[in-house]
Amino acid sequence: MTSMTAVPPHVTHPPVSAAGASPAVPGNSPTFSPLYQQIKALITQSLQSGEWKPGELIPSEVELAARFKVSQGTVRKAIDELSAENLVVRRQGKGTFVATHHEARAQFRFLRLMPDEGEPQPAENRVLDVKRLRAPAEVARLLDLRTGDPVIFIKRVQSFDGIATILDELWLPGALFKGLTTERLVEYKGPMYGLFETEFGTSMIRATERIRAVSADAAAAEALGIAAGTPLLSVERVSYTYGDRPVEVRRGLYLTARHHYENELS
């Protein structure tokens, strides 16, 4: 794949201070951020704007060094931070890449659920229910809507073995997701991150979770083929993406029988 290596000519970048001093907003006291942070956002800027899509080689280090009059190691240690973040992908030998939903990786970066005994499989997926509704007072708060705006409903059971293991309930603004509809949630056979980066331009790049323990209510229960009572980690999760916009307000019941929630900590 080729890289990009030059501005287009409609795009314009800010001054980029030598000393390291982000440029004052009028009516404000001047803000200072380290040189490489001013090229971070630069960068930051470009994965939202598409101008590198997910997947997609971005320019060497020389190359935007040179685009931002900066130092190769300025840029060097702006990515550093921006693969600190998942945000790009480095690949030995062949360059940095915009990272993607699409790659086995990042499907566990957002379900840290785990098996107790060998590898993480990717999950099979049963959607049950897929409708438009009209957004409920907390689910607006956390996506940053008005009460009462579209919203994307979405309920499904992840099962792995063969064993159902997650019911997910999941709101999306509904102005961000119109056209995703049960069938094509059931037709794509990829992960679903991977669906809304592709066809509605919506990468995720951060969550917060909250998660407690709690018993399966009969509605759970008759989902996960489970005894009313059965013990379950409840994990409410916003997903944001670029601009820290949420996304996605995501509640799902983990069965732990044979699976563990895993982090880690640094």
Contents of the next structure:
There are 2 protein chains.
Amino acid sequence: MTSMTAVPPHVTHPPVSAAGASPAVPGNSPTFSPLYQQIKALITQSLQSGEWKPGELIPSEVELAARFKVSQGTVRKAIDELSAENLVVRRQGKGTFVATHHEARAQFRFLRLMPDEGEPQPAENRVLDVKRLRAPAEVARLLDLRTGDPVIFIKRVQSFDGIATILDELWLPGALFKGLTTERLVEYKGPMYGLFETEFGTSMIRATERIRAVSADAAAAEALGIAAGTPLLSVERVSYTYGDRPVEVRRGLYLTARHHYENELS
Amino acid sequence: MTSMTAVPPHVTHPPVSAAGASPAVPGNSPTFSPLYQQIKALITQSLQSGEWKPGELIPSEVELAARFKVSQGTVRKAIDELSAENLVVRRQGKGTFVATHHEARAQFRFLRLMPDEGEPQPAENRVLDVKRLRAPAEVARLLDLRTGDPVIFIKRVQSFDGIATILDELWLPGALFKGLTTERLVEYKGPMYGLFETEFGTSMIRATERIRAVSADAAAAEALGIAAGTPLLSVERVSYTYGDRPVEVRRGLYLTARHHYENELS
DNA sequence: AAGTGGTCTAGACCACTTT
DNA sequence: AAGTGGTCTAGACCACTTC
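Having looked at the form predicted alone, could you now put up the form predicted together with another copy of the chain?
What follows is the whole complex; the chain from before opens it.
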């Protein structure tokens, strides 16, 4: 985002001032970015500001082209990238929609634990604990907060086919999830990220995970109903919303007796 | 790939027979595929056949457009997808190159184990065993062979900073890796996939991994110099070459005391 | 200066969905 | 029939690399 604001730097047909406000020398132009990237940033801003909410239809390519005074092809390329990053979903003949976690399709985007046999089953959740506390140093660092800032802590067990399989501990920035209560969490059906999205206006866009093998300690063994010492997958996740702002730290312990973590490399 | 062979189904300006050989009804046209997908398939064939080898420059977009009698934009879209799938690498001003495993850039594409502290280090390899044997049922199934078909078995340990960290077992189809000897494997510097690529003409394109937590048995403990029962990451990989043909089964045991498996979700 | 990929435009038609 | 995204074309200029 450099030159462009109202009048974008048109190039060919309309022989407007072209490169416009940039400081003459093209080779040295600092932080030049192509038009479609600027359009992409503008659309992302509208997503972030809530102008178009998850699940809603965004304006058509023709409309956006008119609004930004660029060609449809340029808008198209911007939306192509947003679609590749799963921020929006295109549907031929219908339009482009803001991505949402309220879909069967989106359920397994962030949960890579698959059953060794048979189809993925919906998880049964049991919330063990919800409390407010002050961020430990490590959590604060990951969430870009200060040590001691208020955070919400959640502990829960997820079961598949009645077998306790995942023990999760979550930390959320207190400022973003003010009204979050145990009741709300327990009564809510569907994926937790759906609740975060509709109740708190926070959309999880991407995440990074660090995976290790660990031994179940006494507490984990009890929560999952297994022997202490059983090998477990430790999955540390940091989730990000628009603008790469971290908004969730999660540590999961996965029992991989009947399940495995599945990953595609390419 | 349906209608098109010599004369592609041009659409606009040259008012040739358009949809051509397809069976009249457009809505029902069986397995229609867009032009750029057909071009992409043709380019992939040339990659697979070895017309352009890993690391080499492929013809320019203009040349390919002329060869296939389509516009440059159509070739561009085909190459865009091949680039997104890491089959080729574009370099502005230079051209488009066939992807190769002989690059620093490509080293960590298939190895997601990262040090907890500091920068990724190159691995030191120690080959423990190389032998020819008959494919066990499970390996045969994964490699799309028959049980008992000849396979090559490799066992090795990888160390980082002098610390044994990965115990690998590999199975390769014997038919594809005929001349593979212990000596060749030991003396070869650089990534194994580089050797497979240049010596045996087999390029690894993508892979799937299944990850579990396990306890080190006596053999693994000895090979890695750790206590039996230590939790290890079990990583089962199946690698594929062009046309989604499986060409490697690998089972790695990762020590995650000072390293972690890193994954991006989006 | 010439060649390559990268961006941008304008306009056409196709496939799909809804009215 | 009208609107949406999807494909295809043709031509222009830009940024980068090499000669």
